[in-house]
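Here's a solo chain for you in structure tokens, the form predicted alone.
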Amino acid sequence: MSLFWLVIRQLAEIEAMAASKKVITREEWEKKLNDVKIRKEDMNRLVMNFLVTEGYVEVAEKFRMESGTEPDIDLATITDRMAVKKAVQSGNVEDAIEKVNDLNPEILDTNPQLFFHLQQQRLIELIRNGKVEEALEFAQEELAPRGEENQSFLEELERTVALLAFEDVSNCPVGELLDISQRLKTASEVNAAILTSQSHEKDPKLPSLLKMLIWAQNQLDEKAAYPRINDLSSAILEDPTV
């Protein structure tokens, strides 16, 4: 059985157990976790699902080597992957793309969303490093067209020259799309859809599995008081408030 399916099961038979509101002490609570069985080799396989998907490349080597858990993908494909998103993240865009074709030329033939959203973070960059005239031409040529065929990509276009009717920025309302932020978001987008191609998640299944813990929580704090994980950095569980 999976462990996304082992988590399943132990939550429906704690939620079960805790059909009224009671108290749960810490021996039932500890006793009910021991109970879960979860094979080591689930584990390392989570772990170095959370490795390839971050990119850590040297470490999910490492991991390897002394875990025996083989990867889904050639761990030759993270440096390129990071590459990549690298680039984005440093706004050199023209060279991202170069290296996603070099990659898979499919990826941005098949994704007209992100191939603009890879073009919009290079106008933002020539706007951003004042080569007004370049923008404005760059624009017309390479993101026009594609905003009279599709209506989202031109209201993202005309937020996008937005950023040039103002001398400060700061008061632009559309000036976050200069943030940092906006290249990070670009950058995640990128990245998942390498991911794609190579047949992995785009996401990594640690984060879902605490969001499922998280949730879980929230569910049976309506129906019990029970020993409760507040810090997932620690995972201590604390004692219930009585």
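Everything numeric here is computed off the predicted structure, so don't read it as measured data. Rigid core: the largest C-alpha set superposing within 1.5 Å between the two forms. Numbering follows the first chain given and starts at 1. What changes on going to the form predicted in complex with its partner chain:
Comparing the forms between these two forms on their rigid core, the Cα displacement of residue 234 stays under 2 Å.
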Contents of the next structure:
Amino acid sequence: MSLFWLVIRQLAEIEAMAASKKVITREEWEKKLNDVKIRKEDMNRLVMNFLVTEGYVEVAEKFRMESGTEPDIDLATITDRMAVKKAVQSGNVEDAIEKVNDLNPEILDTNPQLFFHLQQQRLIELIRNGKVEEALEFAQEELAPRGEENQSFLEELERTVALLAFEDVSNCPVGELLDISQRLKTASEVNAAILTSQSHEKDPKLPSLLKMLIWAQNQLDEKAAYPRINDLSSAILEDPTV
Amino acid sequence: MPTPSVPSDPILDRLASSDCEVKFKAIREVKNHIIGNRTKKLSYIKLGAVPAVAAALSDCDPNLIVQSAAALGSFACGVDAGVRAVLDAGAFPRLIGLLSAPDEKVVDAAARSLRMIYQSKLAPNYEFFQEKNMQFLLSLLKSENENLTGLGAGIVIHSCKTIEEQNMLCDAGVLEKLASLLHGSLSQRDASLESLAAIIRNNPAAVSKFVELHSGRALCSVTELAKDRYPRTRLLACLCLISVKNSSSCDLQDTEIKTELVYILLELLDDSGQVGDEAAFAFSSLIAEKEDLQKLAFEANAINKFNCLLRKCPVHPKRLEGIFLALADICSKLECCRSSFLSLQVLNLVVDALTHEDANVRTAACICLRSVSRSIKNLSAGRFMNERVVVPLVQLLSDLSTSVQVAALGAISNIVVDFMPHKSTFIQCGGIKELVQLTKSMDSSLRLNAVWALRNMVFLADKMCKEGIFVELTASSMASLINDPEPSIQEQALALVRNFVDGCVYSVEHAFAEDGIVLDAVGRQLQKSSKIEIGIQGLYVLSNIASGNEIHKEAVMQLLFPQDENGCCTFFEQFLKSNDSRIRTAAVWVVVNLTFPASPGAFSRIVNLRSFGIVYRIKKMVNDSCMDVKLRARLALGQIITFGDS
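Alternative state: the form predicted in complex with its partner chain, after the form predicted alone:
And the full complex, kicking off with our chain again.
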């Protein structure tokens, strides 16, 4: 996190100097930025953290060989985690559940909400495939007991079963459950739970650094006009509008 | 509820198959069925699948062992019947043995399962005093393997209960090992915090060891973790800090940290899961008995926060219980808190909870009610003595759970104090009958609290009320309560008699019913005089009786100075010579009432008192160190002197 704090300190110094709204030219700004020292290893670790958390295992492996940066997690577990994620994303929920249980049986045993969402996704897939009878049986046997244990599960279950009541599910009020986005939502929930069980942050650091950059710029906007980064992907400094 | 189905194929046969492949698949199938699924766990347990799964732990194929251990761990996770089944199947020692297996996957699986078992109360107690056990625990805690350190912490959390165990763990260096885990992974930090809390809870010696650990750096780490981004970590760190705060005088006494703890815990209440539920209990232990912290909580608007949480429906029973206990603590001392509680209409919610299906919630609601009803202002306004409050409370007197009954008695004790016009509500709904019934209970805490409630009920009660209670209770039961085996009940029973015989002459008559059986019992307790509090209550009984008519006064004389006593040193003189000023005060009061000059027999009583050396004793007391004693002694002596000093 050293990069961020160095920038912040610079910004704070500038802020202190600005009694009224101060104008900082591009030269001044670039000179100040040049004085900030960032360690290469920190950059590499941020990149590695991003690759690992997002699950780009092959890239991470290559990056490790080329940069010598050690990942903060066993790369083999990423493959397993990605396999689970992929299984959910492609609708093979039962397969995903078995894989999670092989990875660590505690995850679904101690996380009723996640377990329910996976079972709910299984039900959604059955409905999507038109297996009405199987879906009803599954809902009654597997999901109803969970609904009895928890009121909010019951409500979600009712919403899901409602899918069966509509002829044209794409146009019904609960149709979004059949969207791919629902699968992605469930997949990312499983992904996060696996990461947490491995004592790993569930979000990469890079996006939060960028969020902090935007926040800091917004703070500074009130005090000074300076070359601002508006497009994060290009990180181009844009001249201040005075 | 749909009946949970177990696959119709003979799973037990497959679990016991000699074909490894079949067995492996069967165990994995069971595992995948039961994980996360309580109903399936129960039905497989009923089917008898656990012993079959456990048998595979003795297999030599590591993959099979891993599946078996994982399935057993899941059976034990969150289901007590599962823990019992796993233990009964003899899997426990086998799992311990597997911790030293060469295959790391086997070690992980065994450690996970054992950790699940140790989360249950049913797990066998770990005997720290055995040297090899302690060494094994230390080896777990310093392991590189996260599952093993987690297991070590789990053992401490499960089995460290007594002061001896806490000290043993401190001496063996467990604190140091745990402190180093504070900088480990997320799960290690949480496990370490929870075990630290278990070791230092209510143990000042362990607390000071912990505070001094690494010259205070361990405590600093915990303080930092109280602001961690993970709610569970914050909660556990708070629990450690509360233990430190509650058992040390110098550390953590500054208001800043106290305020911080109050705010952190109030914020944690917003967590909708287990952390939020437990935060209420932690909050309660933070402020219990501490007026300054209750004030801080009040200023932090805690009552309003609890009020809002209670109004969110439905509230989990565990959370309800915690919130009521926390409210009970906030309202236990400060009137401003009680006012705020009442003006926010929280009372209605508490009264509703008196009929909650969960016994712990009912108990907590009673405790809360008891605390709020300490408000004299609201008691005298009859705020609690109405049917809405009293009827469910009286019903709780016959609750199936003893702790509910005791808590209800506690609330009733407060509500019935004083303020005559309202007592009829209580009598009308059969409260007296219930209370009297409970004074005959086999459970001593029920007897104690029932007598206590009656004592408060009789306090300043009118003739009607006293008569009603006396007829129900009877003199003979009162006498047997005075002779109860429990000293605390003897004391309350004497206090009850004291209130009965307080007031007009007809009140005093109660002591003489059934041939004076009550008065005899009082006399015997006073002669035994085993406990100061018993002596005090007994003497006030006599003092109240001695304020009655001639017959009453003579009866007291008879009791204090029986004919057959040789008169050298009476037990009454011992009371006047007591080191306890409360006893001396009560004893002098008796003399004051016996020597009241307007009563015709006063002179002859003074002659008797003089002959037993009592007047001499009183003269010595006019310069007593206790102001109360001094004033009463002077009053008594003044009365005695009106008949001449010889």
